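The chain that follows stands alone, in the form predicted on its own, written as structure tokens.
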Amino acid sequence: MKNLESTMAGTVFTVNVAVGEEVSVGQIVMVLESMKMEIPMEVEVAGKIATILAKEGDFVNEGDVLVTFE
């Protein structure tokens, strides 16, 4: 299983996927907001979303797992 980890600390602004959804490389699954900047979190591997560990409004730190894949 591959995970998508946060590349920086920030607040989850939007979640663009649902559990069970198939995603492709480069697809934006989540957008973080930090210091008034929006940072897209892109998928590095194609697959199916297994779990979403952060929801809109959550604060995350760099390295936190945001999404897991089957």
Given for the second form:
Amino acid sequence: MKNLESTMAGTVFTVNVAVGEEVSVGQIVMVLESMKMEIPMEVEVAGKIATILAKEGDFVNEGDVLVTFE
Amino acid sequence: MKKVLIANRGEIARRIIKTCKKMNIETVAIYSEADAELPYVKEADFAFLIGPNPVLQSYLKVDDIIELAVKEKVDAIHPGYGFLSENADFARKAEAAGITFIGPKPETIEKMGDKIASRLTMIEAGVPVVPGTEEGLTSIEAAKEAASKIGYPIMLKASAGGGGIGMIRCDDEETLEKNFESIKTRAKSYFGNDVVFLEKFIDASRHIEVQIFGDNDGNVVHLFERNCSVQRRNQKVLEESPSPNFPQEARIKLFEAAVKAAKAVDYVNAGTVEFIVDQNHQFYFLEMNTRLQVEHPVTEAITGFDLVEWQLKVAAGEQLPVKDQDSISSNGHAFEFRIYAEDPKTFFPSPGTIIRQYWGDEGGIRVEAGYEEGNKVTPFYDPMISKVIIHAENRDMAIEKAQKVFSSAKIEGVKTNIDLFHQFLDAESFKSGIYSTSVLGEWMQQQREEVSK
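Please supply the corresponding structure for the form predicted in complex with the partner chain (the preceding block corresponds to the form predicted on its own).
The complete assembly is shown below, putting the previous chain first.
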């Protein structure tokens, strides 16, 4: 399944999911902070989370993989 | 005053440097790694790397900034706006280190930073406030009871919040229940204080604020008003003065209330008293901003004064340059347009490198840009990259001038709201001057509907 990539450069504000969790379409897995704005990162396809590649406080660039699915 | 440290960045740091140069005052700039190449760093007499990019590790490092100020033997610190400008602890620490804080007294900052305390102060001073609760709400039950007394819709607000952050409109008990805990959590995370309160939501309102100035000898003047009603995400994008469609009688009362509010807290230096104004031109105190505002150039354009110069003089112990209210006049009409690096449709941030920046051939405009061509706009700070200030004899002429500017202005490399302004200036709702805080959203919705037809 396709990985969830960051749509924007920013700092990870919150991580809302855990490895092994089943997520549905539209669920917010992370919230980034970019230019003083909270940007939700939403799941595009339902699935089970295999790895989470960014933690709170990490800086991510546009296109960086945030989450992979099983 | 010989040397000033500027505890800020971007266009406001540049703005302060400009006046300091005029007054033969040396400047010390601080910058994060991301900002090393910005113009203000080069324009200051001295510049020091203060830390890495996150604001908590750079521009908000109170002790490091004070330590640098002491080491550099500066006379004063100018905090600009945002960051530490309304941090009473910072102001106190600066004063304790023998450095003048360019702003009001720490006690004033503290009192006005707490929305509940400021409401109480204004009630006592006889300044009208929006009907609401006079104490923090500790439970959802208390919130529901208060809301039912005030009547929906209401605004649920963080007492320590500001700048459009930490507030949510609730139209019924269900929305209040849904948002009560989340706004407390947000308030705690953003402002370190989870106290929340309620205010009546004023429909079709305008935000009109009055620029005030006080000195250490108790002189207080107002420098007229600014209409700050064109907003996106509850944050201002365009300001103007004088406020259109506002009767002179109401205007005079507004100025009197603002001066009364300032005197009630022994206000020193530059400040703004913000009011919410309903359709009948009734106004209510919203909050007092204890700093220089982003939109201060609007006031500078209509009065001809340099507010940063006033700030420096008052901080140095001088009296207000003009103490007699009757000798201060407002001339012509001024707009300030905030240029943001963001998608003009979604308002999502658009970081990137500014490849080209062109402000058109129209002369007589004031551009305050924090970035130059080749500079990187990073995701770490506010998306505002510059401000365009237009002044003309009257409102129609100012709109016409702005239309010419935005028809040819261009910024390439990041998305901006330049074209949005160009189109919005044609909106009948804006041109008529009869508009409320929802004007931009409603106009955008209308545009979308027309396109889909």
